[in-house]
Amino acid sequence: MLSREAAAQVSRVLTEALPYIQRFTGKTIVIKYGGNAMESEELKNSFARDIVLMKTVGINPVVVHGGGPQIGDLLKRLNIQSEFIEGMRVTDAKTMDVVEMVLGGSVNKDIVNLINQAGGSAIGLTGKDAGLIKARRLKVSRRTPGMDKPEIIDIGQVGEVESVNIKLINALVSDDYIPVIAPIGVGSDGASYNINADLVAGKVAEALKAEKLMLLTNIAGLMDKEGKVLTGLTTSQVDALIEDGTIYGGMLPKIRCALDAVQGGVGSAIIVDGRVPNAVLLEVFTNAGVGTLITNQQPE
């Protein structure tokens, strides 16, 4: 039997969750799954339960996952050298084979299995299935001292999203499946492309006109120059923080992805601390949340 205090706490949690359940029922939420949340057994299991609970109460989760560390581990075991330019893995044909094995194989199927074991019905996909993600080669330029024009660098089979086949995703969602998407695209010539998972999640969210885009990270959220987490920002405030150098380095691509998604029609984007158990549920069903919310709404 619950004590009076425990009963009061349970009722508070359920009461707080109710308006969010009502608000998001029937809506699509795209979650980019990666970082520590993919490594700890406790976090992996709590993530899977969060996704299943969302689906059970009528929300439509769509998962896009990363897998960079796992790719690096297999390349190392196979004695294939990894090279990074501007933070992106140079992907030749041999490396692309490993990327497909890891992202489209072991990592994708592990996530699908976790969700299914938690009571959901997940289906694993790559961007090559039914032309889900059409891609083009990513052009990378770098300014070199002494050169008048930026240098164009070939980083191999690294791509960017050209289009998303939402017909396939909508068909799966309407049949009560949970799509789990590996960030591999296919070019017009049939070539495979390795694409940043944040970018894929953002473009999938845009194409679906999702209610929310959630990007799981290994940090507490976007921080100001004093190290305090910024909990709510508008797109114009984010632009200003990029301009003054508050947002820089490795956080820039993630923030730009969130910004593009919101400006492209997604209701809101959230940088979520994936190290917190049940981080997804806390973001969707509570007032507080565990990250930084970015919206297009201007303060009154």
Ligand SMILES: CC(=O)N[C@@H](CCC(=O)OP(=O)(O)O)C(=O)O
Second form
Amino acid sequence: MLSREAAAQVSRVLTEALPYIQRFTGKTIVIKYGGNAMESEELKNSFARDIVLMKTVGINPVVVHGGGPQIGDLLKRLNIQSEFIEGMRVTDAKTMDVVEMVLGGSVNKDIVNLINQAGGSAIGLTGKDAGLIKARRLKVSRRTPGMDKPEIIDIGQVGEVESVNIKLINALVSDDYIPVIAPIGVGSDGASYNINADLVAGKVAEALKAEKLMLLTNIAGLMDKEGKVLTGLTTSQVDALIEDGTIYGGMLPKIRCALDAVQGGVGSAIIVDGRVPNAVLLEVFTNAGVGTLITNQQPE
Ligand SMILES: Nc1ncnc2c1ncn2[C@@H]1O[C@H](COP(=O)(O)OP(=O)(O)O)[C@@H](O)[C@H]1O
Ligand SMILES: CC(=O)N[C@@H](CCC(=O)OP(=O)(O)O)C(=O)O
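Follow the form predicted alone with the form predicted together with the named molecule, if you could.
The complete assembly is shown below, putting the previous chain first.
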């Protein structure tokens, strides 16, 4: 039982949080949990508690997770070389096996378990379950200095999202389950596709017409060359930052999916520093304004 002091504290906190809780009650928030933001047990536990708290106050969280560093660790142990092009892992058949084992197996079940230990009812899925994420092969185009046309590169079993089975997600959410989705897609022929988790989160948020898309990563937000966090950017400003090399690597799919999501009807997308404890709650329940916010509104 709570002490009088603790009850008074709960009352104070809930009164402050009430407008935010009311604003998001019954709404869907898609949270992409990046592999880099899973760096300690403490952080993972704080993430799991935040998700359960959201659900308890009537918000519907849908989690999409990554696991790039965890895939990298196992590939290294198995002596399999790995390379990234435009922020995407080149994925041959051997690599795909490892990706599927790590994402659909250890990482997915770890998050599911932590949420359930924190009192939630999480259910783990990959895109193969009930055809949750139908995918096709992604062709990456790369601009090489000195060449007029970008070259199209085949990077193996890397996919892009063709469709999302929202019937399955909605059925789970309305029964109070918290879906935890691993970014593995399935082709029309049953082939597995490795999909960047940011891209899956963006498409899931779009398909669900989510109120918010949160991308938890290991950096304070999108930064300029001096390390200042940028926010409220337009599409053309982002394009210019990609062109001049300010945005590269893993930030490329992240920013592209955030822009696509808001253009596709998601209320807002935010890139958040997942190394901060309670990053999810801070973003939903405060005006702390952490990270980079992307909306469809043009700044004045
Ligand atoms: N302009 C930029 N601002 C911030 N980070 C950037 C930028 N351009 C590239 N990055 C890189 O993108 C990384 C985030 O992407 P990634 O490592 O794929 O994260 P996650 O695993 O969370 O998806 C950052 O750690 C940083 O190294
Ligand atoms: C095609 C591609 O790059 N897939 C990613 C999938 C995992 C992921 O996106 O994890 P993070 O969010 O932790 O980076 C990979 O193989 O690493």
